[in-house]
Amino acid sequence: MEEIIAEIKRLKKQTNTLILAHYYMSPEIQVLEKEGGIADHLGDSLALSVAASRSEATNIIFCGVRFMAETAKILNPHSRVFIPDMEAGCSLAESITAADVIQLRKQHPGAPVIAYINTYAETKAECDIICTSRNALAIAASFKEDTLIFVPDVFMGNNLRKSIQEATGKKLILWDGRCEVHEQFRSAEMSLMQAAYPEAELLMHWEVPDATVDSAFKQQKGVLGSTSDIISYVGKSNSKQFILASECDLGAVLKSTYRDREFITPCIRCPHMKRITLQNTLEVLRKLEKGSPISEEIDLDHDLMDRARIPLERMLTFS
């Protein structure tokens, strides 16, 4: 590995190319290149989204999936973008597509369309607004309409219903689409997880499914939010023990970020996510360092990005 990533580093200064990694990463990857890793930036959808956005870097590689790679191409159309392995897909993502938005549109006219960055640069183009699990409610809160689409995360969309419509009144028209790796969170297993770790308190993300998190915050206390809200939560609390529900790699941020802590991290991986090694990304380097052609570089409509480009740019006004 050592010998993989020294290659690597040297690549990517020869090739003059950036490296975004995301939390869901596996942990070789999730380390930063000053602290001896081979990431440039290490962070959530928003945080990456920002860093490609502002990148001036010849080439950049997403060690991510493929939402995310389109999203840094369309915020950074100068620079080529390469996915280690174009099969890292999302169910999520997968689940709408551009014509299910132009159908919601007719559905219900007026109400502005909210949506979820785990989507493909089609469906973003459709949308008039992007949001991240970090700036949802704050999106939502902005518009003056009553009602607003939100898709395509029903778990989601369904806790931060409930926020949303207590501290604005708005109504949210939800998509049923799901994360695989986080509908897993079920109420009788978070129970007896629960039952196992009574001191400990729950790190929850958006897109656990809203029964799970209804009935485990009946019985301990804890954070509902982003992956940065939670990486907060944790540094502002005085707990010593927690239990995660999202993808068990973020574990790996957890524990490297705060070793007095335990964090009992149920290990369900996206499959997708993992699709991304240190090999796969070197071979990209070096396809770029040869001049050959490279079927992992991101390439979309001129037109496409541009539209897509709309919405992103306002979800950045509240980044």
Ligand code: 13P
Given for the second form:
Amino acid sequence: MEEIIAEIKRLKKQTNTLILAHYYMSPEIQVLEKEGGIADHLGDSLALSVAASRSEATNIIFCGVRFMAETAKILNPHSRVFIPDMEAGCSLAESITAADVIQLRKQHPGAPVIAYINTYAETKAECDIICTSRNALAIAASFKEDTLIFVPDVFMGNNLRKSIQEATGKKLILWDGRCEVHEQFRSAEMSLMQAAYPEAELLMHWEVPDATVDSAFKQQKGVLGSTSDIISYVGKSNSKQFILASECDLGAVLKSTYRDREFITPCIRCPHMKRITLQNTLEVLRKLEKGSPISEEIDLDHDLMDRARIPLERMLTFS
Ligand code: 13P
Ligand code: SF4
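Moving from the form predicted alone, what structure would you give for the form predicted in complex with 1,3-dihydroxyacetonephosphate (13P)?
Below is the entire complex, every chain and molecule, led by the chain shown above.
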């Protein structure tokens, strides 16, 4: 591993390449270059989008999933953007198309469409604004219309619905998309863990089914939020023990950030995120060095990028 890391670092420098790594990467990819690893930034989808938009590097390698690499390209069309495995998808992004959004608009005339960032460029281009789990609530509250369409995560939509209705009185129309990782957190298994660790606090992602969230918070306290909300909550809490209901390798980030705390991580991994390895990251850099064709490059139509950038830039005004 050390040899691969050293070679990645050498080639990054030689090719002026920035490496962005999502919190759900395997631990060996999470480590920042200044701490001996390969990543220039480690973050959630919002932080990495912002880092991509500000980058002046010639190339960006996105160690994450394809909708994130697409977002980086749309926000920074002058850089070449690569994802080490084009098959790194997302069940949420795949659950909805541009045609579905057009149809929803016909069914609910006048209702603005808020899309979660976990969507592909064609879908984003049909929406009014994009959100991430960090800014969804503020974005929903900013619309004057009484009915809003939120796509594609039905569980996040249901979890948000209560807060949005309480804060704004608005009605949310949802789509039936699901995260194949977070939907696996079910009430029965959560209850067993909660019974085994009664002192622990809960760390739950918005994408966990609302039925699980509701029953879990009846027994224990904690946070329901985005990946970044989860990380910052631990820093503010006095608890020593936490149950994590999110992607397994976020547990590695938490364990290395808070070494004095204990994290109970059921360990459900996102198969798409795990397609990205040190080896396939190195292969992209080797092709860049040689100037050979790179099939892992994000290549989007300019008109499509221009249309998808509008709702993304609207989101960035909230960040
Ligand atoms: P974040 O927006 O919290 O990075 O989440 C992205 C994701 O894919 C969650 O499953
Ligand atoms: Fe998509 Fe879920 Fe994987 Fe996140 S964890 S990339 S939402 S499948």
